[in-house]
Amino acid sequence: MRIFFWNLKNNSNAEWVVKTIQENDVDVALFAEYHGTDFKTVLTDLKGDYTRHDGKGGCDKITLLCRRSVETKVKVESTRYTLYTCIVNDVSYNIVGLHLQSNPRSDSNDRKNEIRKIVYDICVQEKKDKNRKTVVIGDFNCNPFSEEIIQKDAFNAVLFRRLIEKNEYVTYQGTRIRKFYNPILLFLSEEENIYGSFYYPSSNSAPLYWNSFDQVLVRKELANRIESMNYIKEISGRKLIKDIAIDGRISDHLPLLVSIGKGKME
């Protein structure tokens, strides 16, 4: 499965959405801040090969496109996330698309409160369907080492695959909690110029730096199936980075593309 996420900054990006999906052979694509993009045009230009799933209006932060061959159902909608089940190449996945609160209007506690609701809904769905092939993807508005990602009573995500392979659970205050795996450290690379997805220009007296706000988390069942994860820096010859920072005329976020192999799953 090739899954794609992009925060579009509410810009008109139909052309770039279409080209990115086509160039990267995407199966499932999720978008945040998408209201400036005409998705009717997107679907037309994709020549009917993709469909859109917006649910019943419970979430206006995330929209999803997928190939017509992908059977998709909206299972849970909340203000900042949607949980879907998607059958891709005969494999059923739980896919959560999210756009968490940003600073300075919110803080880590606000995000953690939202994350606890997300994790609860995921656990209910996993138990109901007896399926833990779960993917959480989106704009987390925090970095991989932020407490929202690693804290045990938040996403409880580990950044090294051996940790989740050794023990899928952690016991916290008497409760046994299943972990997520965050593969980002495996794929960030100075050599490949993959630094992050969002670039904050800070004050003149401080250095400029990248953030990895756009991330993907998976359960143990998929930890060994992540074949690649990269931030796309160019679409059809159009560079998404201008000078050092991201070209805000398209978006202030780089798109995230993740490839998950089918393989032999548990």
Contents of the next structure:
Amino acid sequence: MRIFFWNLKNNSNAEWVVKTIQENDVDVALFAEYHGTDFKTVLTDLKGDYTRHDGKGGCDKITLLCRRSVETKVKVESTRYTLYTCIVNDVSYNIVGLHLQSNPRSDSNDRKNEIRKIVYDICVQEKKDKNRKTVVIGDFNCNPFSEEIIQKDAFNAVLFRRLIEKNEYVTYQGTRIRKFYNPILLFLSEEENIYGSFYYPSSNSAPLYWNSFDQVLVRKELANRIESMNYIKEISGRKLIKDIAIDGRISDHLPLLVSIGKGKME
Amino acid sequence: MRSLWPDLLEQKEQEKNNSISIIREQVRELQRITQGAVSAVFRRIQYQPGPADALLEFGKYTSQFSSSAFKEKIEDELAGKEDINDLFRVKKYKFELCNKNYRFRVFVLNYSTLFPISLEVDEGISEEIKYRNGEKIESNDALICVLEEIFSSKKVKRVLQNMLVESEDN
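Complement to the form predicted on its own: the form predicted together with the partner chain:
Time for the whole complex; same chain goes first.
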């Protein structure tokens, strides 16, 4: 499965959305801040090969396009996230698309509260369908080392695959909690110029400059099936980075593309 | 020494908290007006043991001292008696709209036996009706007012209408 996420900054980006999906052979594409983009045009220009799943109005932060062959159902909606089930090439996934609250209007604790609801809904869905091929993708508005990602009672995500392979659970205050795996460290690279997805030269005392707000987390079942993860830097010859920063005329976020293999079992 | 206890007979009677029965009545009402096409679920968020359910009670981590590591030693004369403090502990109840394939959590009720209580309403709805999440609700009438605003919000109406359309399509 080739899964894609892009925060479109509410710009009119139909042309770039179509080109990115086609160039990257995307199966499932999720978008945040998408209201400036005409998705009717997107679907027309994709020649009817893709369908849109907009839910029932419970979430206006995320929308999803997928190939016609992908069987998609909206299972749970909340303002900040939608939980879908998608069957891609005969493999069934739980996919959560999210756009968490940003600073300075919100803070880490607001995001953690939201994350606990997301994890609750994921646990319910995984138990209901007895399927833990779960992918969480989106704009987390925090970095891979942030408490929201790492903390045991938040996403409980580890940054090294061996940690989840060795033990899928962590015990916290007497309760066993299932981990997520965040593959980002495998793919951030000076050599490949993959620094992050959002450039912000903050004036505070410790600017990070490049942030990886756009991330993907997976359960153990998918941890060793991640073939690639990439922040796309160019669409049809148009560079998305100008000098060292993101060229904000299209979006202030780089698109995230993740390829997940079927694995040996299927 | 004079008695430090208040005059218990003079105490004003507190309003009985009927929030659970008020909300349950609305669950039945939705079932009636949609003729069963859309359901509402109002249920306590229960912690169920087992690894997959470790976070099923997402609110429990707000208290660092709820852990079994801090168990109180019970004296013999208190053993086997119901701890009245349990009545005052906040319990979480979720209120969700759902059909066969889909669910949408409208709010979580932070319930305690006595007022005040509070709601954690879906962010989009709370912004629309200008309800500040966690705001204290002091009476049954105040709860009814907030519920009416929530159920009449554009977002809830949109979700319900889309769920009704889906059920007609099926």
